[in-house]
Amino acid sequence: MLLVNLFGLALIGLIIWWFWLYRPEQVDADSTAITVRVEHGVYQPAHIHLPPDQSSVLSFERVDESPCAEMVLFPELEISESLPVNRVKTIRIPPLKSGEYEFHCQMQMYRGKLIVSD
């Protein structure tokens, strides 16, 4: 019993960190291409700082099967674009004011942030 119990609190504090802690490393763009790869339930990178008032293109590459990943929304730029599993999905971005823009697939699981900024 006692087992049973530090597995369910083990697994609550797992939960915990990756939906509200665990924070990913933010790359920053030196160039206004950048490759994000889709595997194992997250996007890499998943914060990406872009400088303000550019275009850039952002190639995603799915590797992991899963149904959530099959789709990435900008909800505030209004893209919707399917990634096909092992290849290329080139997605070009107008330029965006300063400021935080989420992508996420359908369902929220995979989640990331362009970081726009000086």
The other form holds:
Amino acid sequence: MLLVNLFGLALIGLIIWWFWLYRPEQVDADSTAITVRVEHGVYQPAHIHLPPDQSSVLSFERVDESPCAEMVLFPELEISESLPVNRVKTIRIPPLKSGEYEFHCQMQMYRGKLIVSD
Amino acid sequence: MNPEINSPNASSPVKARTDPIHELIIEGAGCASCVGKIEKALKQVRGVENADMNFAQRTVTVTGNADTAGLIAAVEGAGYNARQLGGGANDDELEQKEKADWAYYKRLMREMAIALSLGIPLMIYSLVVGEMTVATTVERLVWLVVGLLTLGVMVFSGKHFYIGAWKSLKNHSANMDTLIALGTGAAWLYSMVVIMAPSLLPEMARHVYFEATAMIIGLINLGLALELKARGRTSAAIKRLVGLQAKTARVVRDGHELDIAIEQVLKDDVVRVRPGEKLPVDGEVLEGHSAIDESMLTGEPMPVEKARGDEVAAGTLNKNGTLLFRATRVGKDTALAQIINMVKRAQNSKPPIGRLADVISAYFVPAIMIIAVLSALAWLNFGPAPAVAFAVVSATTVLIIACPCALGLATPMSVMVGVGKAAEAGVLIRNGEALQTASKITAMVLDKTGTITQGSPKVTDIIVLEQEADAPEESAILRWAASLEAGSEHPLALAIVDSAKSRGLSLDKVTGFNAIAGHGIEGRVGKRALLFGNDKLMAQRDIDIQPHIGTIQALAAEAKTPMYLAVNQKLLAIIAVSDPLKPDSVTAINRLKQAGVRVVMLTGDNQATARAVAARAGISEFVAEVLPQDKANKVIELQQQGEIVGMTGDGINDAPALAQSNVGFAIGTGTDVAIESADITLMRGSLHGLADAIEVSKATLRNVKQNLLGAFIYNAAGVPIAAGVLYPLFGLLLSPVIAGAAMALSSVTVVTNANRLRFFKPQVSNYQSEEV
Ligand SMILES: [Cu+2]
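Switch from the form predicted on its own to the form predicted in complex with its partner chain and give that structure.
Whole complex next, starting from this chain.
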């Protein structure tokens, strides 16, 4: 029984670390326009590094047919765009100050982040 | 309420550009030398002024009047591919979306049918037989076959959940797929352990839960399919607006008339529309006259007469005559395209009330996984026998019922319908925040001129005061006044100039011209030093108007504004100007008052005139003699009294007050939506739009709250019951199948409730909305 309890607690620790504490790797977007694939419930890449004070272009390529994937929202930037299936939609990101800007679908099932820093 | 920082997106989407800019994405440009080639190719296109390529981003910015298709063709001619950046609303995209949705719908229904055709018989069996136990070897073999069948269902009908769960897990994120995959996976794995190695488990816990796995997968697919259907109806408003766009246009080029696709119409093309046709682009009428039905754009039900020089807008309907007009705005610059864009943006920006749900759903899934583990541990430690089975059931049920989809959908769905609803009534709501604040307005400040009144005053009286021996005639008075005011754009000045023009008077040359802000104007005509303005100006220059106070008061009582003309420091004449009320101002203001909103009128007029106008409009509270710069202060004053202030104005001089108010309402007129400092734009001039906006926003907010409450009950109440808090009291533990059904229904409920908003109608409304 003790073993089972310890295992359960370890599992909880793992969940906390995996989803909340771990810092995922970022993808740089300084040199080329970046393509975000929308497939299987995630954005790939989901963490995008952008240089500050410079506008950039993200191309969203939606493969996922699920209605969740239909929109992508950048709440702080007041950007929302519908993503057609199996097509590329380009979204222009205005110059941003350093910081983190989330983007997600309407339901927040798909989540990603723009990380703006030097 | 911060006009400048509000729109980082697509440089001011509601502003008509004077100089069209096209942005293209270039594909296949691998080297820096491609840049010159592409720019050169673009500059050769007719109408292009400049082409600038950003090699790092593979984008090119083209200025000039050219159609995008032509630009793309030019780039392709140079050996590269080009696409339009961003792009507006087009039929094509909607059609494609509908097709994709329909294909996905059919797939979900097929998967649902397969899963339920295994799940339902199994469930009936478990209900009839009672316990699905595994005791004998034969039973074990039979269940093994069922287990493999279930695995087939999981692969065929539930593949997308498992792939999605795995991908998002790898990505350190968790979503609905994660929960479903974990829940159904746990139920299936446990059942397989029961079959393969029953000795590991106490005899009482040897149950299989294959029916739960199959049913959950089937029900959730059904839920997704129903949600997809209901969502299609939610975006009806956008679909209707997009549907207003004509597909072709008849243009006159080089003396020939030809029908071309709407995308190919260029600025300055001459376009012909015949009776019964939709206008393809925005323009200015060159020839002909006709009544145009603008109701789809402005909510204004009465057709508007258009003749040479008038502005017309794309999407409106030509009723009876033939018009020839010059295209002034095409493609995504037309008022209609801008409205569509604005509504689209607003539909997806959430009101503050929805943000809490966002924060919750961001942490939800991992939290639920922790709760599931904790509840399993609790059952194992303290639960009755068979504790293992209870632990598995409760953990599975918690995972399944907890999907936060419904919570995430609650706000955007309602806002989408609400903003669309408002747009149908000619009310453009800028974003979710404006929508929420509008529902809380307690005081409405109305600028008088152009808002309550028509904003085009007329000269009503010219009273020559017989003080000078050689008192001039009325026409001379008017001519002098008009000569002074000719350069001014003040509405009262326009009234005087118009009046002089209509009498065929020619204007004199004015020297020593000096405009005194908020007061009037002075200048010399010949030997005469003229001074023309209001009572403040007269007081400032020590000209006594007291002897005529009776006349002045009489004029004021009729809501006429007296203006004074003095020659060589002597008062010579009073010119009275009056600005008639808009025909429906009184009923609209009544609606506001009935809604419990405190109505305050601001005007630069003197006390007496203001009192008279306010009385006619049915407003008891007014502030007269307000200088433009003081309007914002009045708003601040009301805010300090604890009011949530809406400000309505039409002029540029209202911008500071619009920005200061909690919600700024700008009066636009159909074709001119370039009002950036406003949170809400009324597309038709009528004040009914204010009450409509407040009613729609209240209804929407109520709907959002219902949705959030509904979704919250599914989650917040569902999770503890699933974990088993009711078991010690009532012996109640949810079945995973019920959880699956509840989860599938939660999103459907939210979307359906949001759709109820489509039938909402503002209380008094003189527009007929079409159901789509
Ligand atoms: Cu979802």
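Here the rigid core means the biggest group of C-alpha atoms that line up within 1.5 Å when the two forms are laid on top of each other. Numbering follows the first chain given and starts at 1. Source: prediction; values computed, not measured.
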CA of Met107, rigid core aligned, shift of 2 Å or more between these two forms: no
Core-superposed C-alpha of Pro94 shifting 2 Å or more between these two forms: no
